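Read the single chain below, which is given as structure tokens and is the form predicted alone.
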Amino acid sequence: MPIAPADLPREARRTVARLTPGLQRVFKDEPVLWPPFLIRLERELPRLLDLLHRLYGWRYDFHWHLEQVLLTAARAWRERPAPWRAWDAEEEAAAAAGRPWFHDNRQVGAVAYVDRFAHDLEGLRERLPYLDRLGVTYLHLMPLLRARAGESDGGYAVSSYREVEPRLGTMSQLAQLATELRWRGVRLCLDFVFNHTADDHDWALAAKAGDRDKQDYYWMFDDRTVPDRLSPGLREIFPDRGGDAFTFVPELGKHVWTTFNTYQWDLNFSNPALFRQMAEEMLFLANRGVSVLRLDAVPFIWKREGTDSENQPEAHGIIQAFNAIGRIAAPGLAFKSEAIVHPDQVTSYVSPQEAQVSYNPLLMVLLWESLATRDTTLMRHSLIKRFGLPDGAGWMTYIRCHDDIGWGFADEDAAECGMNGFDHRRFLNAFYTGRFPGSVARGLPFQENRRTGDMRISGALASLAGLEAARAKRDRAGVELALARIRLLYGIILTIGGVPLIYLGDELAVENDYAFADDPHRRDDNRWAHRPVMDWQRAERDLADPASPAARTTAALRRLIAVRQDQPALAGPAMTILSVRNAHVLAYRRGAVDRPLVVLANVTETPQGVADAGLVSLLGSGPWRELVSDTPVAWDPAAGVTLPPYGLWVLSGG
């Protein structure tokens, strides 16, 4: 096998024809590895070189720096599990025949904290029945590992990335449940922090106690002309902290920068030496079986003064080169991007050079957007411009996730449907709060602005959709309005493309808990109310009576999975927005142009009928079928269809 082909770049090939003895060193007691990352190296090092020349080209010691970030993957390949391998080879192989796993249609995914589902790790190794019933193939396990005590903003004030928060289990047993869960065809998802540390990491410890090196993992200052000319930049993430994204630390006589909560401090990504560590703790986590890797907080990882210190070039040249080490050491390995920020930014993370998944924020606004009108001319217009994605990436679309609500809806894609952005999103937040007459919703204000009026809204997807409201109320007819919109939200994110994700407990219709007020590292931070405590004794009674929420709920839930892994015209994140001249309901196609199925959407409380002959001409003249229901769906050719209330169809043609 050559050292160097020649159609390696020229500096590749001389950089991997200097450091081949001292990788190929490393694979001495086990030299079968050698040639499979060999064959990796050749392949991603002209890009994993291009991009940290950008990056770190300009310092004196850059090949040093190089040289170190190689021996990390060799090492992480050297001492990766050998079923991972082998996992590995069918992962490349499937992304290499354009089939990646984000794209079968027989994907679902699921989202819990391991203590409020199931106490600890052993806990939810009980559950995996559970999940298995519910079709779950990807479980997304949120922030896990060992944080500051106290205030950790859940879980995102990490302390170490090498161990399991203590109360949950050991990192030995987290492993051993990524293995089980990957034998069970179910991938693990952590959230991997990059962006900021706890200030009790050992890191920051070191920090404060006078370690140079260390100090220059973060951004510090020694006072604040610096941090002064930074701030007016900035967005205030936090409004209730006070808009300063700079804190003084007495130890160190410093100010650090915190984008988030003052005991989060930023990484200096500007540093070689934190990037190639950030690498081996990415690897770290990949080897004891993760496979994937939610990008926290993406846009921020990289400051530019004179700018907001979002969304910067380097930004995703950070996360490329971490998706080339991980090409090399782990390629089995994928990226989730949470990016929270304009449409166009989010879709600027998802490639498969970069983060090949993304959460769906967009989707997920216009969701609750079109319940609130009644009306989806703004999700019609805005998923036309802005749900394609680069070949051999995928979307994850959920209806809420663990955090807040905020509306990310473009102004400009408002404008064009002859909304005003700032307007729209006061109405929204009046809304969901159950402010704006007629509301049935029951959410919370969430880093309320006084000055302004934003907010974000917290709450559970039952108490969103009106359920415990209209049982406070003991409104019949209300609860089935409430299950019915439920039932809609899950319809459209199980058939609209990309993988679908179920917070945990809301396929049970649980709604908000108020018991965060009491405890005082969580009083105040309203988004505990939609990260409920798990009662199984209660879930298990719910689910043996038929008419409750819950059993309604997961029966129809689970319905629904049925039918996306049974349609493989439901594979992949192709989907074509279609015009039926009715704005209360979402129409879209899926699959082959041959054999293609209609999803109908009603987004309102009233019966809503479909004329539209383009309905005709790609289903035939019928009778058709509707899926979910396994029931005929005749078109007339006067009146045509009628969807009731909140109903979704899934129609195949005759």
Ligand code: OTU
Contents of the next structure:
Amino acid sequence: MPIAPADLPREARRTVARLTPGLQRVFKDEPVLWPPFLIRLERELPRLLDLLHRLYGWRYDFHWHLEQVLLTAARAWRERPAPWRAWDAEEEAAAAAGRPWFHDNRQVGAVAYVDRFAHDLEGLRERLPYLDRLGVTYLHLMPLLRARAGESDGGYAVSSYREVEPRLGTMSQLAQLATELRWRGVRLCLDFVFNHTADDHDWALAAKAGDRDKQDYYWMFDDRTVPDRLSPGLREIFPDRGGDAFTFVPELGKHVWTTFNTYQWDLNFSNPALFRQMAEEMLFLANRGVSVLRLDAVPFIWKREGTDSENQPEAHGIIQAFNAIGRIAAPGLAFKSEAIVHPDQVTSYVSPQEAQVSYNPLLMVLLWESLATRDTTLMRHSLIKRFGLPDGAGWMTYIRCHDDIGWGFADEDAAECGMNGFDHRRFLNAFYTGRFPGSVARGLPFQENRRTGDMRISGALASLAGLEAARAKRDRAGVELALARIRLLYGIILTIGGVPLIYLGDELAVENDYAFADDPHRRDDNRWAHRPVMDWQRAERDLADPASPAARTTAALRRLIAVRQDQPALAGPAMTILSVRNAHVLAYRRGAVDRPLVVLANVTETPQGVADAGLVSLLGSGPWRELVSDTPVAWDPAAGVTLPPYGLWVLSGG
Ligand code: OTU
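Can you swap the form predicted alone for the form predicted together with this ligand?
After this comes the whole thing, all chains and molecules, with the earlier chain placed first.
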């Protein structure tokens, strides 16, 4: 039941007046914490009220739920550790000045599973110098909360948001690590898997034992009537599992909505009690020192009959309401959205009021697409249309992550480039599984849907880029090309705008790991092929040999990171695609027009000339400087310049 915008400030004032005694009581032992809380509450409440009215305004007990939400926020602020309150103030000031941390060119992200990278949290602490040497300032530790025994979707089936998986360590170790990281200038990112819990979360267990309130935390149906009505409209996310998005649970005698695996129960955000509960879990994690919460599977959090139950307006409402609650209780907290959907939808979650940062899956797939086609037409066209974001928001750029690659470019963009999206995806799937003639990629087909012909691709960076195949054949030229592709991809994600994410292992050119096939809990999920276990002995050996692919990849990456961290022109999100009249070369400008950097990227294995005089008007007549190799580049008025195979240049006017 939305209320008129004009009435919101008045209702907010009334609410504050009504709830002040109760809220203030939360701070009775620490009264200094009340005034800053009140300031933020007054600032955020009008929009929070608006959102909650839209989501739950029809409830007779709306005001009671509202009060509970605000009490939850007040208690979380009271519990917030002092150093984090200080860092909150820094984050708020930077954002208000238009310089949020994620626009800083010194930011470099890394992603790892704690156990696979360093055994446990203690082991991870010992590896911090390694991350330091790479220049890492943002660390995403893959799901590490207590997860379901047996299959747990790599920890995405969470059994408790308040405990660390015992094999990995304890919550107090995690909190300590987070603080230690932040002192070193590194922000910790953790997943907030809030679309579902594991089927052995306490709430699920209580639901199975007959607790009605906990049953209402989930979507449950007494018979197949509703599931049968909904099913045809829903996308199959993991078709391998068979069946549809509903799982019969014998202990309950009910059918539970399970969008992902059968043991991941979707949470019911239309229930305000669940909403408040999840706000509490979110603030609990924030107060352990999590700077960034990666919001998992955001498109799915609101269901609506008659639709595909993805990207519903209320999904945005929930995230925006969490955002407002975060601003009130943990103002330094940022959200990163994980929406792997149509590019219009990806962007729709990204704004200062919703998720401040987001994966950029479109850039990710277009990088691979351009390497397969040796053509930048679709990439250029899509980036021109879609790279821009609202002020105060930013991308996280990446080459690949722990998940599969699904070809999420827009069909209409492809059509505008004269291509058929469906056929193009078929080509890309054939290419990256190595089935297309001439392809050197060694990806694996993931979740092939025999009904639609659709599939996605698993594979490590090195294997997708051709290194695995070339090394197996002892093809030295092939190895060179693969290393050049890897360097090119890193070069682009490090310079195009946004915080680049390195999936650890890729920096050492680690290839697919086929051992998952022997593990009963993993063999049905070939994403494990590209989530390798770090072999530190081997890494040391490889790094000691400067000619090894591992050493060369790390060296190239470090050099690119040094250039990024040294160039203020690479800060901020603004990026302009340039037309250089050669479809094999991606060209873009970063930084101010009067002191720009121009990046040129050749997506082919042959030299490419660029003779467009536009470069001269941007960079002057030269000689220019290529910053990665730190060498001069001369512009020839007749022939322009020539990029080597897979060459990536970062040019400054000298
Ligand atoms: C996410 O991915 C995680 O990244 C996966 O590792 C999990 O398995 C999954 O959620 C369930 O928690 O379908 O193939 O648009 O595409 O959330 C990966 C978002 C996925 C979904 C995405 C999901």
